[in-house]
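Taking the form predicted alone, here's one chain by itself in structure tokens.
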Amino acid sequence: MVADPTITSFTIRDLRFPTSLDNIGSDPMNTAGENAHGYIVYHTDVPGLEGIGWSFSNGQGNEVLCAGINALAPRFVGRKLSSMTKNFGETHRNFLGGQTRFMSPERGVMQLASNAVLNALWDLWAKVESKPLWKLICDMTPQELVNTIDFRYITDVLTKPQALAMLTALESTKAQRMQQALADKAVPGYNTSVGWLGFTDTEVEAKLQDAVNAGFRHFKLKVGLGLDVDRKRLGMVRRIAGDEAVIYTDVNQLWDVDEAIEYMPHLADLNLAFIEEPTSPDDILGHSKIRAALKPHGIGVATGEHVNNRVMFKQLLQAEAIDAVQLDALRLSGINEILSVCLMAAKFGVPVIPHSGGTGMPELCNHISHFDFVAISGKQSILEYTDHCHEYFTDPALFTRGFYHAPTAPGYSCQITDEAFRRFECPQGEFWKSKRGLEMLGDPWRGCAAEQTS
């Protein structure tokens, strides 16, 4: 274990993989996205120990990304690691502070900018522990994983009194829960890949064979291109996978409220678990309503990838708009907030479902869903699945037999291979020098159908 290091300077670099070519992420409302990264390396004073974080973007605006993590990552210049993580929930307040919260208080561009600063902060202290994050967080006593939360605008529904209260009932049956963690057998997954838009039905149902055989029995499909459409996707699932196959959809915040309600009942005799992202992701009455609408035809509601923050999160379990939270890795401001929306999560009993849709997202989420069983819910959940770009992290997410394997190597999984920035890198990277890929950062309207060119 490394004593206390000192961060001594930054490294920020943009990271576009072009991910559209291969209709990956494609969906009603984002018809060809660059899983992108605003990447963050903190350097400190001991040979070789570094910190690692990212956030993410779909492409176009990456440079608004990199250069909003720019404008923080200076505040932790300098500082000993232990002054950051000895009260880290006060590190994270004051952190999302100043001058630049004026521009976006924990929302927005500046909301994903924290996030890869803190995650580096966050990979920097596992790594000097020796441990995965996800056994950073299991190990704390109830205290000490309390004692990194804010808990400012959530304290009408959960104080750090309470929350201290529902860690410590479950210490006392943890153990079970990390020995299974530790057996490769606490986080099922869910396989997105098999849906996106963009596939053929061919390859959708290529696809949905191989998840099959590889274990899967939960799967998710894009709808919103008509019934007939889905319906016939959808029912390629109940013929390849059988009747008991889960059936999870996402329309990616295509409809009116009354849209949804209207459209989904008519796909309800397919027995789908729940419909995510029905309307925009800032209305929360709206998902209430939804819900309320749809309960009676058994199909349930989630959303919470483009949730930007925890007060968001309390208001959804509030109005008992959502039967899933779906949080996002990369748009909460880092593990700290994440925590504080996971212990809400339990004491409403909605389980934490992460939205892990994007490259790298897998390696991320698999650390959160395994911390939020083994020491925050005590329930087991399950996890999205996506099968692309594994190959470019040094420590890539692994799944066999239906489960994600927890994570072994010290840190948060966030580093990125040579040969992945050699490539990828924007603008200097070979894929972006050739000519497709000039002709595609020169599209202004690049993901937007009715006026791409590119």
Contents of the next structure:
2 protein chains.
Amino acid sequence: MVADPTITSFTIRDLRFPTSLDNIGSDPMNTAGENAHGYIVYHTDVPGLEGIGWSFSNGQGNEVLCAGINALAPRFVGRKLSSMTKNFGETHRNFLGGQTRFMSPERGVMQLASNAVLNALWDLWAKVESKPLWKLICDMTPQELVNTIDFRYITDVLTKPQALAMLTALESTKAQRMQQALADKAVPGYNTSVGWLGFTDTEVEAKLQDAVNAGFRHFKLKVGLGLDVDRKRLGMVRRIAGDEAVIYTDVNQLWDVDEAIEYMPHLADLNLAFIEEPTSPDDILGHSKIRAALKPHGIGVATGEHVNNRVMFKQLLQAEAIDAVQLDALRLSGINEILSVCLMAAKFGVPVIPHSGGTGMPELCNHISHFDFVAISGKQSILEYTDHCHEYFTDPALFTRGFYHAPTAPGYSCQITDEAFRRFECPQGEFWKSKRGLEMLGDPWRGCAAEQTS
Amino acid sequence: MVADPTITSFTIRDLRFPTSLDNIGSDPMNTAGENAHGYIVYHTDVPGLEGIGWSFSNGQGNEVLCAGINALAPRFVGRKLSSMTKNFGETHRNFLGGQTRFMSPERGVMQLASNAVLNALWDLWAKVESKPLWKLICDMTPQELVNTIDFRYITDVLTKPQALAMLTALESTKAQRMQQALADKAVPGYNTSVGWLGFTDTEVEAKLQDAVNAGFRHFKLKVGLGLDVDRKRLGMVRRIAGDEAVIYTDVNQLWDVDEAIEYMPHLADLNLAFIEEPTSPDDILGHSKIRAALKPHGIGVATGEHVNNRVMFKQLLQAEAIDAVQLDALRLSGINEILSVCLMAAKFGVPVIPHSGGTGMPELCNHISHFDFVAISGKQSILEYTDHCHEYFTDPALFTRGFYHAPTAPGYSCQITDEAFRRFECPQGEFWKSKRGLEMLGDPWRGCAAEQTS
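I would like to compare: after the form predicted alone, may I see the structure of the form predicted in complex with a further copy of the same chain?
First the chain shown before, then all remaining chains and molecules of the complex.
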């Protein structure tokens, strides 16, 4: 008999990897960031059974994220897991309501916090079913799957019956895709670790050669350093990876709408697949205008890393503003909302290419890309790969010969090792008590462009 | 000589008014909320001179807002006021950057927190100049005013030179509007306090009669209770306030796009000026579709209370989605961003009608409506009025004969009385230590629709 654990209490922890010291994650907007997690463990009445979830920040202010998780987490204490998952879509809607709603709604810190809490429920559910999360979802009937989703605010493009029909139509071919997934041939990857902005040319070159050797044929580089610098770095990719390599570019919201339209055509001869985050992630009409302007130059547009909810993605799709739905595993409100975005993307025929450029993101996104391929879109896409910090996960994302491996451990691959907490929990971990760590914590402008002076 | 204070330290306080006990603020989405403030005081090296700012939540989770303020506030400690205000637009841009940016960006809790911190700077600046904030802004030259604004992400509709030209064109008539403002004839009000959802019909009727006697001719009622109930309550306004009264309606995001389009025409014969927040505040295209559908029925569309930043307002204007820019004094990132939204609204010819439906909001919005009239749009609009909790402000918003009075005390009218803190600071205030207060704090689902049970 499958257990139906009751959640008895929770623990929240603040974990910050000092990634800025190696320029990991550096881009034109975020010159120095520490990949950081607000981490929650739901304890249960079943010995050894825990639900783990976390969400992401860029270091400073991670305690705000933890406070957000702490504000929401009590709602599920004392509850049986099945009472939440039975009508999970309804649970989700109620969970996003109440007094805490006004502060966002469905955006920013509270949205990230809701994600951590819901991840912990999904992790617990998958463990109870002894399945990796992606397979828990793929094994659901279409009806079970749509019951986990709240369709509020998206029924003008996708209703529950429509979603049900879409999923049902894919059922007959699902077993075949499942075989492909179990053979670790479902989710190819593209490599971002070659091109962090803070890397020297020598570092980029060495990383590129390693990535080519590891089977990568798709690469992403940060741009926006000025045309000369950009051309030099992009040319390096072409030289080392060849004319067949697919190159993505990313400028992390640096530009206004017209700047993007002016800048990118100058790089068109380098055959770039898309420019990611050309402007504010909130600018749906702006992305639409940029995409239309760059189309004649063969350059697509992508965004999603900072797109806060399904309503924004709905409009990016309606406005034909993007060539890739780069949803983020932490930004949206849990797997529930991620499923709704995957369904809308499938309906519009736009591939889901999750944002996976931070510590632990590949671990989570790997589940998303697998269930999207097997159960939602039915089409192969690609997933961002970054090479840092996998050693701190008990169920790390594996990548060989160009493909992510399908996760096999029960749960959502959320668990972080004791060693990581010993070193990087904030403020009591070894690193944050060190001289360098204390200096970094004591700088209120860390990672800001300027304004340090009085 | 005008002082140039240096900020030496800050204090943050968590204040929650138990407004839900009187059904104040109740609406279809927020059935029970406690108007709450994350409150910051910047102390300076000038005796008696402080900068005060606060932002707003709906009670539960207000400690998250306070944590957000605490994460940002250190950035200005040790700085001279003039070093921030000299190029305030640039200061603002840098302030929104750095590691904290990733959690939003420019949305949700961190956006609210940035607002509180910036309000404290503006309050301090106005006090140093011995002017009420609205007048500090109106007395600026066009060049000084545009220097306080960061135009990032809006240059496709409004550049700094364009804004400068707009402001310059209004200069010759400014003195006349200033006279009107100083005579307390600049900002008429509409009354929302008559129509909170939790009020009984008898309460609504009594409140209406009082409001008519106080000179109100514009009223807002919550709808979405079902057509019969809505018609009955709206009919009450017509009966008591007469055919000439202007009626606004508000459904606080209850509906999906097609529901709004289906529902509202059934009420068209009641002659309703607009429906506020018909759906998700993020749904620009949805509002545009709703507005087009309701136009033949004579019903306009308004939103803004939950519109998080200038990029969203820019698009609501571009998409011709709204008849009123209901910007919120707390939701946007300080007066700096509010000015940019007022300028865009003026450019598109859409009136600014600030959201002012919570404790202390009339105090702040009164400044905004005054400077919008005198210096930005040059056109008279209207401002929401709610009658609760003014007694807790040292410089309360005054309203007589249909008009708000222009604030006269130096600063931004942000200061809250010691009595309010004694009673309502959380958790140590008198009310929150009482049995009822502790019960309310102990209910993690307070104000949620359901899901309390296991």
